[in-house]
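Just one chain is shown here, as structure tokens, and it is the form predicted alone.
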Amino acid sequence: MTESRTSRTAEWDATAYFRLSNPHVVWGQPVLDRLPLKGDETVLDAGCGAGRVTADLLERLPNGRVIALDISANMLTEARQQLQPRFGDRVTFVQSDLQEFSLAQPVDAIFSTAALHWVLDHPRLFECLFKALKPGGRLVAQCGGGPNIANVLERAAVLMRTNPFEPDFRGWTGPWEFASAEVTEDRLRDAGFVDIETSLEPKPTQMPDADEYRSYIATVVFGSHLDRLPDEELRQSFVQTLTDQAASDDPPFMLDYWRLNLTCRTPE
């Protein structure tokens, strides 16, 4: 897992992510609704995380199976603990980078939520996803895009330029690719996809209090940032400063999420 290939260079706290990922589960349901399924397909969950939305996908495939792929060993361990007792061998777990994975057989469809923005090279990503699909196979996904969480990112950028944080962030461009709908459409077409639909939609999300906001941004948003800081005191200071700033907002503890939706297929 190298920084040039993927944005996450250290492991996730998957247990905390499972608890904190309620917004992602809610966002995932309309994405699932966009994926037409007969119930016997093989579907790749690209960036399955801790497996909460993967469970909903498996419920829609009573005679099918899911390949749950993620780069994080911790996420896959959590997903396996949650999914295997319920779904047995209908779910297979694969640890791999989304930019360079390969499957033994192409799949009928690819589903993904809250994952693709963690991949920095989207043209390479889409080429890899294209190769994993059967002719006529569908890609239905949602990730962060456009002005996603711009407010807290602007505050973090200011903080990263100040001491004592500046030396550890110097020259770093960040862990995400928040692309526009238009750029994403062009990239999908260049990869060979057809019947492409892309769009951005706002999903503002408010945390209930300071403790939840602090835990959420530390685990879900700024994990890659905190990985760069050399000690726990600096990490706590970084997160607490952003939490204190969010407390003064109206309304407080709001994250201005934007979701990039994409739907397409491979040619027959």
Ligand SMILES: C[S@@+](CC[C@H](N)C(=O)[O-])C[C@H]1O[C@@H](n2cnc3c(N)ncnc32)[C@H](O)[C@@H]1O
Contents of the next structure:
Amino acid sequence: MTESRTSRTAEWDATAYFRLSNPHVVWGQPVLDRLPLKGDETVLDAGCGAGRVTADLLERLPNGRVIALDISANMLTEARQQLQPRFGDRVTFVQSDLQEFSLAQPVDAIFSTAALHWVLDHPRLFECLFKALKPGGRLVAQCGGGPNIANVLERAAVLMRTNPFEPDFRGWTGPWEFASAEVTEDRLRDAGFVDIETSLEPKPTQMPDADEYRSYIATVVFGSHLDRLPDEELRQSFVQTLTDQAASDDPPFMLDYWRLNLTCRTPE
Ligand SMILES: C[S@@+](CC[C@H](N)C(=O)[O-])C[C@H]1O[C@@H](n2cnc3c(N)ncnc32)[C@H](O)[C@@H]1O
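Let's compare: the form predicted alone is above, so bring in the form predicted in complex with the ligand.
Following is the full complex, with the preceding chain placed first.
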């Protein structure tokens, strides 16, 4: 029996994510460059996380505002602590599920990095994003897609079929939607978007050592997996097995990230 594909509601270690999310900050810069801004717009950051990329977005909006939306209370607490002292009331925070949210007022643009693949129902997600935008409003986003982190996922899949882990993963289809560029283009068109561009790009990312790799995969990659395991010993064993396997790769501790870029707008 498979479970329904609802959004992940389990919590993040937002302080650890803030520290470990250097790759996400680097990936976020070219995505920001793809969003044309005058500087006075209101922009939704869809899945803002701990707010590091949100801060870079706010820097580009000296007279504008950001609505920082996330499903995770921990992430929003961390983001508020980081952003409110610097940006005051130019940033507001909304706890909501991207596949069922609505805003009081439509925004000029939507920006999103490293978040949309955590939302399982992309047709519903794109419908919500479309409704949240003004006419002519732009959506610029990047998330995991295609063969994202296939290497470590294959290893995790083997573990998940093996005792003692198997009973806790039986019937689970996983926490992500890694869509292709082609399927995403069709889904955006079906939601009503125009001027659609989608593409996949490789972003292989190496962790410096075993400690960083272990913390990174536990916090950033396999949080939902670990939430399913009933005790700390099993969680540590799951992460340590994957870390030991990555140590013997050449080069070691490499994650074969693939990012799905999407740009589109609502009709005028
Ligand atoms: C890897 S973090 C990315 C955070 C940030 N955008 C960045 O680039 O560092 C993914 C974020 O998406 C959020 N998220 C996952 N599913 C969500 C959903 N259904 N609705 C809203 N946010 C969601 C998570 O809570 C998490 O903060």
